[in-house]
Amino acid sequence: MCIASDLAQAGAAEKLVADMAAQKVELTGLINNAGFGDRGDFSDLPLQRQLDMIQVNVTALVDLTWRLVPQLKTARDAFVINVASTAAFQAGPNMSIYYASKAFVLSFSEGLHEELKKEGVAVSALCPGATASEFAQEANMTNTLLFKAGTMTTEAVVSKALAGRHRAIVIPGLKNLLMVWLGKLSPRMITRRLAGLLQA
């Protein structure tokens, strides 16, 4: 079954949940994968596109999760996977809104991980790096150093996400894991400048 929804529209999450109820969908897991980015200076990118990014990456994710958690609490081995990014661990010049939105997803997911584990619902933040999907083209990033350096397949990312769904944070791929940990050891001034270079 497939129910189409444009989550950039206000009220879309509420309607989607209502449509699921009408179709009597029995939910055991929620994967909040909808999201997009865009490359460019904050002041140059269209305001509405950036507001839509916040709507999809943050607001719709929170809305869907809040509406569906009660159902998940009644399911066996239920889980929520919120797709964040390695971008969540530092600021990102040339993609400031995208990086900030993913930082929200990471923090929100970590909080829910602690809140909901006593209810039997596993919550994790999936933090992939460059992935072979339509994201790079949509975000105008196909010619950046980040994507030229290599990508993971979507299948590999999904496999890691499902296998690690009981952990608070899942970072698929050794290269991505090393980049995140090296970032933790570096001053934020360095990590944000490096992020800017990778997507210049």
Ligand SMILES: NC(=O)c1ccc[n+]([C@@H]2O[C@H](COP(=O)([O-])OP(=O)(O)OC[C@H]3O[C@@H](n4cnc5c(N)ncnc54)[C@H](OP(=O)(O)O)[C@@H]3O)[C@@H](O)[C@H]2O)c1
Given for the second form:
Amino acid sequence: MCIASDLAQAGAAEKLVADMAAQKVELTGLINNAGFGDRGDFSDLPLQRQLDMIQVNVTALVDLTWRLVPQLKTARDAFVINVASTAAFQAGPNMSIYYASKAFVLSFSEGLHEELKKEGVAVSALCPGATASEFAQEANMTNTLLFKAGTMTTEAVVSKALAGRHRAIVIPGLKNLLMVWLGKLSPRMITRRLAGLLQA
Ligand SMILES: NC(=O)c1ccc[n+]([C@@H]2O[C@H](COP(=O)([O-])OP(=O)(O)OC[C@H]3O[C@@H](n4cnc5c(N)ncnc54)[C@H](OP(=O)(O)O)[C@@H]3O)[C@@H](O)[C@H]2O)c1
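Output block for the form predicted together with this ligand, input the form predicted alone:
Then the entire complex follows, led off by the chain already shown.
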């Protein structure tokens, strides 16, 4: 079954959950995957595009999770996978709202992981790096160093996400894992400048 929804619209999550209830959808897992980015300075990108980004990447994700967690608590081996990004681990000049939205998703998911594990619901933040999908084109990033340096396939990312769904944070791919760990060892001033260079 497929139910279409434009999550950039206020109230879309509420309607989607009502539609699911009307269709008697029984949920064991929730994957909050919808999201998009855009490359450009905050002050140059259209305000509405950036507000829509927050609505889809953050608000709809929170809204859907809050409405569906009660159902998940009654399911066996239930899980929530929130798609964050390696962008979640540092600020990203030239994509400031996108990086901040993914930092929210990571922090929110880690908190929820601890809250819900006693209720039998596994919550995981999936943090992919550059992945071959429509994302780069939508975000005007196809010519950036980040994407030219190579991408993972969506199949590989999905397989790591599902296998790791009981972990609080899943970073698929050795290159992405190394980048995140190197970032943790570096001062924030360095990591944010490097992020800016990778997507200049
Ligand atoms: N690709 C990467 O390099 C990468 C890296 C790190 C994190 N991510 C994250 O991975 C997630 C999936 O992205 P992707 O790589 O698969 O990119 P994608 O191919 O562009 O897919 C984006 C997905 O989000 C949905 N979406 C976007 N705006 C929406 C809206 N207003 N309402 C409902 N759905 C909407 C799209 O639905 P439609 O197809 O119906 O438009 C599509 O399913 C995103 O959260 C992205 O931030 C991607």
